[in-house]
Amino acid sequence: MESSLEIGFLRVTEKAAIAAARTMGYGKRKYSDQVAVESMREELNRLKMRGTVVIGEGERDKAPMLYVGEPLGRGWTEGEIYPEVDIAVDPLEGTNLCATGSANAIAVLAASEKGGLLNAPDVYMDKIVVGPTAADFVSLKSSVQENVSRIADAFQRDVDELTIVVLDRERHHDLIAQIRESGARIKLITDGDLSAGIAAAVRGTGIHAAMGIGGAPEGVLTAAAMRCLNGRMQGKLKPLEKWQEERLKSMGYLDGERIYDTGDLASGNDIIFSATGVTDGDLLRGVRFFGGGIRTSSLFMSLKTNTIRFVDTIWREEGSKLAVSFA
């Protein structure tokens, strides 16, 4: 993708994060999500591309903006020959986190050449996510204890030195018990398994893996990040209700035992991934408002150029005289 698009995608998540952060702590999760969606869509429509949403806010009848299949970008109206791009978005991962002022809310976007991101159904997925150190050591076909032991081997550590992130949900009762039996430590989170998956692939976060059942669309976004980080994401579709089983059948997902690996979920050769912190977290700092400007913290990655950037951006307010400090 052109460098102008790369800068544009970074600006998309930054603007969505800023919009959401202005609502932080008000307890209005739907409103927080709404402003993030509106901001993200507005910025995406400024870009010189023919974009199509493959992971978004839902189908056309459920979401008026950023719905699956929505065309975005100037290429649909200007008639110019702009690149065709598939887009996966989560304008505000952790709506509850933002509403309550809790950690790890982020704005996320992944993009690829057409056909490079799986149009995953909006159902649940059983996942395991690790970074490059343990990428060749884990499998959803193995037991929890086997995977934990192999992750420890990969890091050349004792099992009790590992930290595994799991969503705090009733459905994870058995998983949590098995991890604890293995001897590993658990970090329970209320929301945001996408953020946790990315943190597992970045050294210095203190997280060695993410396990458990979360959204399949978020699994595609996580896989896009893993492609850029040389990490690994495996997932198996896991319908928990009857309507989810029907949804899978209607979309042609008939093999309930298939395990999707990183490259199945994000197969593109030109993947862009951008995440901007809304609230402070394990990986990124949240949006900071101060006299004369706004400061954002982002993780921006490009598979094609093999670059991983932690980007600190200051947005000056118009007419302000800003003294910049990098402490």
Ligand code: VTB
Given for the second form:
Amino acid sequence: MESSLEIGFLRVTEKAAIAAARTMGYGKRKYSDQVAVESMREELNRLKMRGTVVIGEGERDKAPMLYVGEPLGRGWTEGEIYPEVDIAVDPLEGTNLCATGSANAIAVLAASEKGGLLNAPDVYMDKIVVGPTAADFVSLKSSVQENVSRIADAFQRDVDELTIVVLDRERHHDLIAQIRESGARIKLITDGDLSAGIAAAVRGTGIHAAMGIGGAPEGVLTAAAMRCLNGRMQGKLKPLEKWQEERLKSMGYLDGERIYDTGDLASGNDIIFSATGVTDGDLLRGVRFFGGGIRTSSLFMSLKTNTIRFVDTIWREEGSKLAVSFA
Ligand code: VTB
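Having seen the form predicted on its own, could you now give me the structure of the form predicted together with this ligand?
Then the entire complex follows, led off by the chain already shown.
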């Protein structure tokens, strides 16, 4: 991908995060999501590409914007030959987190050459996510106990010096009990296993793994981030309701036992990943508004150029005399 297009993707998540952050704490999660979606779509349509949504807000009949299959970018209408790009988005990961002003809401996008991101069905996925340190030590085939003890070995520490993030859901009753039994510490979160997965792959966040059942689309985005961070994500599709089973069948996902590894979920060689903080989080600061300007914090990565950037952007309003502060 050209660097001008790459950098355009950063702007896409920055703008979506700003739009969502303006609604922080309003208690209206759908509204927060909607403004993020609208902003993201508008910015994506400015880019010089022939983009197609592979992970988005849902199927065409359910989602008016950023639906799976939606064409995006100037390449579809202008005569120029622009690159074909597959796009996976979660315009507001953690709608509830934004609606309540809680930590770790982010705006996320991954892009790749055609076919480089799995068009995963909108069902649940059982996941394990770790960073480079423990990447070769875990498997969804192993027991929770085994995985925890191998992660501890990889970090050369005791099990009780690990922190594992799990979504606080009834369905995780057994998983939580097993992690507790292993001796590892747990951070229960109300939402946002994607941001937890990314945090697990960055040293210094104090998070060593994310485990449990969350959304499959979020799983693909997590895998895209893991490709760029040398982390590991394994996932198994988990239809928890009847309609999800039917959806899987109709989409041709017939092997219920298949374990998808990082490269199955995000196979591209030219992956771009961008996430911007909406609310303050483990890895990214939230959007800050002040008279005359806005400040955003993002993680922006390119697999092809092997770059990982923590981007701190100040958006000055026109004519603003705002003085830039160091932090
Ligand atoms: C999952 C998780 C997301 O929503 O999709 C979850 O992957 C929904 O799970 O990170 P429930 O149906 O159990 O609420 C998030 O937490 C936020 O979008």
